[in-house]
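As structure tokens, one chain now follows by itself in the form predicted on its own.
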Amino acid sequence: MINLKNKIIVVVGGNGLLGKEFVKQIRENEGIAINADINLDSDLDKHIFECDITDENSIRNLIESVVNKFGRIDGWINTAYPRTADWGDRIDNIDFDSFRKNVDMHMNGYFIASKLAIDAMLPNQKGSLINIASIYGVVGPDFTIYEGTKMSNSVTYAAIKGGIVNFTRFLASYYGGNGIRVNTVSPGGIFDNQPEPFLSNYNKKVPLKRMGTPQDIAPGVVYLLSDAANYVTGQNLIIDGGWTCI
């Protein structure tokens, strides 16, 4: 039942750590994945398109081009990760301008992309939109996992991802009568060559005793895009190895 054959699915942030795997698994499930990201050459014959989620006109151009080429949009994933250079600094070092700029780029980018993507789905009265959030949009951070490293947890990230989770619920409620399903996927920590002290601290806290991988997250995304999830909307699918269960 989980098949994406001929579905036109846009992945905004398709060159990212998670986005690349989303694109790959959509294509493996016979979907047509449009990799939309910054610094790409726009060529829809190759299923790639340049898009900056912080720029409304860039998003509009992407949507208009995809609809003109393929006739519709069946699925949309917001997984872009725009951020400032001070991202991840301790809250003591984050000034208001930085906080506001990150919210504008990330949270507000997801807002306008979601709104415009859903507008493109409405004529067909069907579609699936997924926003990528995080466990830190659901629970507070455990700062002990950063001991022995220079790493910290971003207050801006928590605010943005928490907002995205409930924004998604709003969209699901508002557009459900139009056949549009809107869900969130909240990954736990994803392995990306973090320092050994962090990995050790993190793994001790997770029931499955390891960090996640993009390959762990993508199948949940594929499911929510598929017709097997036709009665699933407004949900936050947490894929975290059990982090939030204890």
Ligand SMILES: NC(=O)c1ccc[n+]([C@@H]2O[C@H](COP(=O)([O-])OP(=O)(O)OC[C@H]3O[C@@H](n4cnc5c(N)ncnc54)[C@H](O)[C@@H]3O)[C@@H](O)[C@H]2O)c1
Contents of the next structure:
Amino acid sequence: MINLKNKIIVVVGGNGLLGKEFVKQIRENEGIAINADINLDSDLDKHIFECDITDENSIRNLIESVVNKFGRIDGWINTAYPRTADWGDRIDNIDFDSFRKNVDMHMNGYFIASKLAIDAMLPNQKGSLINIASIYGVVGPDFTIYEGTKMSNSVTYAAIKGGIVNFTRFLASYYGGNGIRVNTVSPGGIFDNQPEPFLSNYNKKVPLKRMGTPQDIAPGVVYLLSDAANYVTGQNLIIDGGWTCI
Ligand SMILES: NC(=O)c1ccc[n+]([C@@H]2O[C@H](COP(=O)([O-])OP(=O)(O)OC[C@H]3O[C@@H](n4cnc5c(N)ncnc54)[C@H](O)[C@@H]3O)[C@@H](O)[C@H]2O)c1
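Structure of the form predicted in complex with the ligand (previous: the form predicted on its own):
Shown next: the complete complex, the earlier chain at its head.
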């Protein structure tokens, strides 16, 4: 029932752990996915384009190139994950510069990409934009799951993702009258060969008893891009195996 036939959809960060699966599932559902990432050479014939979400001109260039080649933009996903070298370190080691730089790259990047993408959708009075947030934009971390590892949880991530969840609601409210839907998808932790005992701590705590996979998250993204979600905007679709329900 859910179909993206002929929809032109840009995935910023489409070369990442989640982004690759979003691109794949959009194509499996007959959409035209443009993989836009900082780590690609541009070749729109192959539906790929180099883009830096922290650089307004780079985003403008992407939009202009996509509209010139495909005529319009129907869907847009921000799933890029720019971060500094000290990313994920405990708060004791995070200085003001690091916090500020990450907010600027990640949250401000999602803001400008959202704004410019919506501007490109306005002439058609239709479109769907999705910002990828996180459970850590909704709840605080449980630090016990990191016991026995060198891992921690980023204070900057909490600020960035909480900000993204709520400015997305603002965009939904502001542009609803223009037929543009704006939602967040908030994944729980995605399995990526994390060390023990983190894995067993995480699995013990989450109701569905395992970490998520990109394949768990992408169908929610496809749904929100599709016309099946025509009356869904301003929502935060949390796909987390139940992490945030307890
Ligand atoms: N992996 C997880 O456990 C998890 C959980 C919840 C939410 N998320 C969120 O999902 C999104 C994707 O995460 P991921 O795990 O796929 O990350 P990833 O690091 O695997 O991929 C991120 C992609 O973004 C690209 N990128 C980095 N800087 C960029 C820039 N300046 N401009 C354009 N592209 C840039 C990278 O090249 C990479 O392809 C992020 O918003 C992340 O916060 C991830």
